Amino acid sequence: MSSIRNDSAARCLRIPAFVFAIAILCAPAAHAQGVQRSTAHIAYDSTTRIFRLDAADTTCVFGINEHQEIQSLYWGARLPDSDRFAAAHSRPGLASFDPPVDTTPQEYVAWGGGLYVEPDLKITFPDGNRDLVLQYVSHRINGNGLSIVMKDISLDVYVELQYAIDPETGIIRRSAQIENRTSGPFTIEQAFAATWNLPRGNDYRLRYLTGRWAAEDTVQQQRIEPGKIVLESRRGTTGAQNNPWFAVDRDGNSDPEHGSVWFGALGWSGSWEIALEQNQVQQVRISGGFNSFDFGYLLAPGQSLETPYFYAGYTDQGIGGASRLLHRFEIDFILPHAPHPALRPVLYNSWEATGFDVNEAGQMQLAEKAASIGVERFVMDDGWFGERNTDHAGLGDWFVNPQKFPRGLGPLIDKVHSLGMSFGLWVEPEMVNPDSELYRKHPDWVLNFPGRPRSEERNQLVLNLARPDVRAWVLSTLDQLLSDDKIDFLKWDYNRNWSEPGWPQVPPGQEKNVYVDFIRNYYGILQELRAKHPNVEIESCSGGGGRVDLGVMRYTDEVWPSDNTDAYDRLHIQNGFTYAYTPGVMMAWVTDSPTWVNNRTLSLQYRFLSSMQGSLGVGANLNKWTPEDFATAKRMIEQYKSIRETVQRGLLYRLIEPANGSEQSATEYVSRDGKQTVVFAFLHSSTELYPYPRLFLRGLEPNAQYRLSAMDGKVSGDTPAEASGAWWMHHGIDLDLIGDFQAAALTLERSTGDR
């Protein structure tokens, strides 16, 4: 299934959405014991010309109206099969200022015919015409997939709308393929994947994620008012400033586990845009795809352009339920090797210990120390290649530095493997230092405008991966690296955004294709590397969380949320991250204290418990650890391995969020089979003798019995060792947490006789 899914994202292979749906339909059984996979159903009523998509707890309905438009009718909680919808009819306009094309909610609408709301598609033709009116032509249903073909009223411009619905979560994947069957080229100035229409109303609230380097994934919320809200990145890649995720609920709904939530995310790692608009009739529209800023894709006759995927779903289980649905969808259908992606190994990274000063002997010593505490993967970071002694030189010269590793990497890799660990390596293949052999040989390979300055950030420039020769060089270089040595893992970094995004080698009018072709080639390289080296795993990193999205996650096994590894700050960052992405891919390192971020001193236990809420790694300088540190780390890594599957694959409940000045934070993870529950609790500072708030667990079976164990920290003395799920959820647990920067971790194991 994963090969079909991955191929569909490559620009050169235009596999319709229904192929994805067949893959879903044929997927193996769910992880939960005794649970059969849900079914989805797509139906078309030829009498009313209504399409209906049903899966899990969701129903989505749209129809063909009298103007041959695809009109949205319903998207929300699942309706009984007996409910029927009347034929779609366009809605009346408002006087002469807002014609029906603006007041009628459409699934996909082009700019033309008096459209004033945000269009999904805008094209300029060679003769100056910019009017485009799309009408229904045909459709095809195949399993859980639907394809609808639309065409302009006179020009041979075709758009294929693609839908695929996941039976387990009800999440719908949408995209559009734009085809030029005219006799000349035209320029696509805006291309979105889809528009999602919510029920008319004026009481909606938007949640989204903002941030910057070292402060990613802050949860924001605001009312949706008349007008438009734009979430975006214009940076060439995803960007930490906004993440391509949204969630909308009813304003005033503060219960995280109840209430209607519509949520979605773009699967695109380039410049992106999500526009939320409330129009003149209080219709809320959510559109997304390529960012329209500086966009202009020249499409020649016979060519087609496929938009990014836009995923969206609905739940009545609040924002917590929305997160859990996305987590499950990502694990079961997005990640490589889905629906059974491997659990993330405990990782050690040598950066903080050595910086650029890496060598064979020093890395071997660190590897021995890492293995002694139970680490499963050893990663050597920056500094191993070319003349890479600082960040001023060497990027692009991906050959082993002979002074640092006179025998090559082989002896170090063999040593790491002999210690029972896999070996990983840091790379940044899309970048180049001007002080490098590669740049001196190929100065034309970078993004640039002729005759203009080439802006450097972190002393580096961006290679133009849209160029076929650059793509071929990056692929062959990494392929050679993986073929020469037994490398198990690549930490693929990306440490700056675009500037001067020129492509002077292509004909005039085609330069802006770089925004699409660069990212398509990036995906293609990842896809080909995985095919040739199927056992190699890859992490997406971009100066922290600058490239985290459902596009890159189709090709990478884990992501790096932030360079900020302060364990207290990470509570905030990780909380926001998990609104959109599963903890199973969220790398979280234990680093030295105090950190460079805040000069805050935190205990090793606290740092471990903070990181154990995701995929655990260690990045501290082991050369400075005491025997007590090694003993603590070994114990806590053993604990983590006993709960790893629950944390990485289970259901997440936010018991107390680290937001709005809260002194406390608490998370709960319930395994998919319900047998194990893990609780983490954190206290910033206790004040005025107030006790830690009682924790009321969620997601347990009320009549089942659960045995409580405290991994770290203490529970109140009158807490029973075993009680029913109802007890833990309604009576709750009291923790003895007092002081500054304290933490605790608990497990509950369901009795073997309970199901």
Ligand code: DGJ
The other form holds:
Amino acid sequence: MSSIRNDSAARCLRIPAFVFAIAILCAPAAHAQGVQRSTAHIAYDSTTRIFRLDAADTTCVFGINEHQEIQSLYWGARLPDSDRFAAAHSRPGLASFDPPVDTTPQEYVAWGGGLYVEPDLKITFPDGNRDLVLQYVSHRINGNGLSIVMKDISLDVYVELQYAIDPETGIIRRSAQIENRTSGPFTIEQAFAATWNLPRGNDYRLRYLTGRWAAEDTVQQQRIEPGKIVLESRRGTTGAQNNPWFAVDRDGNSDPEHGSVWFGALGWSGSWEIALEQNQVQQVRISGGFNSFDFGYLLAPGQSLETPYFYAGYTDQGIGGASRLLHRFEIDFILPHAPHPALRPVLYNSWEATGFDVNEAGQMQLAEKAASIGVERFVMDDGWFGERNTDHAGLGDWFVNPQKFPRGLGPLIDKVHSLGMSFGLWVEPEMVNPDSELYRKHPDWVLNFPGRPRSEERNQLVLNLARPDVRAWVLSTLDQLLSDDKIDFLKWDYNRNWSEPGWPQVPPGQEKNVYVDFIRNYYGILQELRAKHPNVEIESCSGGGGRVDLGVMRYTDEVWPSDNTDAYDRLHIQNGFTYAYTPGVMMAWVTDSPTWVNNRTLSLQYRFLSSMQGSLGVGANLNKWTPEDFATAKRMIEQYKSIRETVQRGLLYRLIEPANGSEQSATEYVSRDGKQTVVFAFLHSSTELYPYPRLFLRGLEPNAQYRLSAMDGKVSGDTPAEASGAWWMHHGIDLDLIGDFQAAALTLERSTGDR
Ligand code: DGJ
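The form predicted in complex with the named molecule, contrasted with the form predicted on its own above:
What follows is the whole complex; the chain from before opens it.
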């Protein structure tokens, strides 16, 4: 599905309407993992003026009604081709208080003509007019993409609605491009990508992710009642308070593997908003895009503004199925090298071992020890540059500290490479400490309102990346860094959110463009760096998981979900993370015990098994390890390499969730070819002689045979060494897990039966 990744595809406006068009898309025949690709169909029926999108298990239908509005008609389970929809007719209003524009579900609606539900678009014009009424003009079907042009009833404001559907998952990507063809500038005060309308009803439940530093990705749920729920970030970047993801199902469905789920995620790393409302006629609408708080994008004549992408899908396979579709979509279409993103190497990171106290000899010593246990990438974290001895100074001065590295980084990098590992380096390019050469030279480069305080967090200020000169400086500085030394990987950090988001160098009416231009420049830098240094990989980090979203994932190979590396806490954080994001990008380090987070003591084996559920890393101080620790680590890293592809690319089933006070949790990963299955099981605490719950596996072939081995821990004595998929799914497996903070891992290799 190439066009879903192609930003510039189908960007033209004023496209003549097709009289009758049916596009049948056959995506490339061979799938990345050898699975045959599915097809997607986009059709327009000129008699009824209805658009129909079909792919995988999903059908989405909307039509042009008598007011030339694009009216949503259906989004849900795949319908037979033989089912026909009648032409769209707007719904009647309710008395004199709720006009049809409110009671008619629309794909994209501007604020005008008495709209009381959440608008997708709101504009203030120079003459004071704020009324905007969009009507259908034309459309074009292009492979698996559809674009619909709308225009205001009198003003030359054009909006192109973009749709692209993924044949494999049925996930639809939507965005809108707003174009100013009037003779003067206007201010866009709200710009969403799309509205998704669910089948009308009042029995929906919302799942969403909340968090904060060191406690990201907690799964929350609540009924969708009449009124509005807003998920958002007003922080300038994605933030951890909410993550831009949602899933909605029928309230009361507790089955994680069955039942309708509508889910979606925004691809935007700036201030974002997803509004879910149940309106006056029990219509549930989900709309989202740029956060409308403090928004005000000045659009000059001839210019256009494109909203973020809003991705959404449907499954009847419950919340588990929704996660698996998203994981697959991310691997096959979002990540930089999709559909063949490289498996994550086992990484070592120095941060928890050395803090800012890095130097050539110390890092070389750690590198030797890391290599001895099978680590594949060595990353030097914060502290290597400028006067960076604490977090009070140095950010912005991206030159090697001569006291710590008198010979530059070259000797360390050569050493790391000679040990057979790639080399990674920490940077935080959008930030500056006031105590730095950069700030002394360019105090005007930070976000600020003149004459007002410049609030520091972690002793740092945010560079205004929206400024062309700041953008150019960040790009050339990083380009230079990557050109000077053989760096294979950047950990790109971002350790505070915005305050005083002023941009005094532009006219006042244009200042708020910072919310968009900053993030576009951030993406632009990532894109250009990747193009210039195609072998360099990048991790997105924001003091943990503060910048994880489908926007940044298009430019980065992995993400850091949380600074909380306590292996027990991580079970919860990782569980929430995988609701929206693939374990293939979820970095998870094994760190020291007792942990700095909770002073909790956990065995090395437990810590490894917790981290092996994602992309494994080690962040412990290896100088403190015993020979037994090294032996355990070496064995477990070797084991991880034998299951890595299954964990990072496979199908995830949550057998027992670490939620609602559960004393246990268990996850299962089935490789895409179905040949390997891996099970991880954790016990928080045994009570009153109760045995560990029996694990009933999922996603196996009932008639195939699977050979079981215990990677770590023990199964009960009467467990067969080999049995059918039906046996493992219906009879289940008993584990001998007893005590506090115990863990086990099993593998099943399929010995017979083809998928
Ligand atoms: C926050 C990150 O999340 C940590 O892993 C570490 O890189 C520190 N910043 C360094 O300052």
